[in-house]
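Below, in structure tokens: the form predicted on its own, a single chain.
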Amino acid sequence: MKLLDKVALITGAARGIGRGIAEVFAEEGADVAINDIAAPEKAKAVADYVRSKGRRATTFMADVSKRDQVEAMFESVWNELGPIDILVNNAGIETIVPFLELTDEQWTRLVDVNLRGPWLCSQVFCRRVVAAGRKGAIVHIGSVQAGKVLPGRTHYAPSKLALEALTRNMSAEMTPLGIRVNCVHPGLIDTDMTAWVMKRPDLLPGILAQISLGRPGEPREIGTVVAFLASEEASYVTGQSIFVDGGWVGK
């Protein structure tokens, strides 16, 4: 129970490696706040999961690259469940664009998602955090992308490979004022998102044949990753970037 009677938001976490950091964190004993944009009945059914642990949640339907809709769902999380002491930046999304066809509009909302997103709910996270004079963790989800080149992702690796950067700045500023910032870069991870890979019996044997362990990885698996980098028994962690890929960019 390394997180027993923590309060963490977990944005994205209506499936996939999201939910699988949900369940560990109830699992772990903390309370749980899933937000999501897209998904309001899977996202309920986290929050049913969590709460089948003895954890409270709650749910918040939120789009993370815009301040209005973040402060509104910082605001209700820390009246509903209280301080909130653990923000997991999960929320993302991936499109599959050659370099010369990428669009001005498919740039833009990838990156407002993928990296605007995990600052802008950081900065929220953190002011709030600061002016109760509490301490608080960071973990951003990254990608394996951000140190293994992909055809189609000029705009989404790009995107991940600057969390490492958002984490080590974060973390210079705001370790001293009691907020750890850690990133968690996951590899080919049996979600939603990665159910076309695993369906390509073309494709899928020769990625594996890249990654040591000779697997994908399930969601619980990134979550007990993270569960530790939000917990005290990472205490002396901040500012560092995880690749949890089984193997996969060091091979």
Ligand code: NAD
The other form holds:
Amino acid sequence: MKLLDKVALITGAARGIGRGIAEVFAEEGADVAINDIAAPEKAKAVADYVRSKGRRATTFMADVSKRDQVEAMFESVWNELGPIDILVNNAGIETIVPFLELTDEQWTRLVDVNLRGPWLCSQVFCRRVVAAGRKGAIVHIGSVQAGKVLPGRTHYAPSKLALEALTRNMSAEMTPLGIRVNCVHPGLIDTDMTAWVMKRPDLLPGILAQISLGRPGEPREIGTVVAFLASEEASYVTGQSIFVDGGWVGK
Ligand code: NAD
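Could I have the structure of this protein in the form predicted in complex with this ligand, to go alongside the form predicted on its own above?
First the chain shown before, then all remaining chains and molecules of the complex.
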């Protein structure tokens, strides 16, 4: 087991990729705190799955872009499960809006969740880990769109590419203090976020033709890579952003 007795907090984990990461983490021996902004009953179902693997779990509803909520979340989880070893910044939103129509509010909300959220959660996490004299690992969840242009994403794509810079710069400051920082860029993964693409026979085959594996990925296929990066098996990996996209960007 790669993550035996580690404590992990995964944001946006009530469904989709976050749930896939939580499942793999529990199977690898981790106790898991499941954060989300919505759907507490789904978060509880993920916690039940974690417990079914013999691990501890808790849920905490919070908006990752709000400092008071994030501080309260870390305080609560730290008290309940013990010191947190691993943070996965998975929560994110995607909207598709043509550049000329994008509003200030749409830009601000998306960048707040996708970029400020990982920055904020990481800062609160790192301050606690450093103060406790402990070690840790962070994995940000970016997107294939860090390396690929899709229409209507002049807000989403920069928010995800920026996670590469956040990863490198945080790694430079935090790795010497014992916290490795990496980023995973998922390709097309079968979740609620992409359900609309899966239902578009006019779009889907064209996208799959660009992907070397010729199929969408499953949330757990992101989870296994995140688990590796968060584990001691990746003890010499930090500051890196890895595309897990079935060979989309590279094709
Ligand atoms: P999803 O929409 O199915 O799940 C995202 C979860 O994050 C939801 O449960 C949502 O409630 C939660 N969330 C949203 N805003 C939040 C906030 N402010 N605070 C806390 N939780 C919040 O999406 P997914 O497909 O599972 O995507 C997960 C991550 O992976 C996102 O960051 C997304 O941008 C990224 N991603 C997804 C794909 C894909 O193909 N599905 C591809 C590339 C990147």
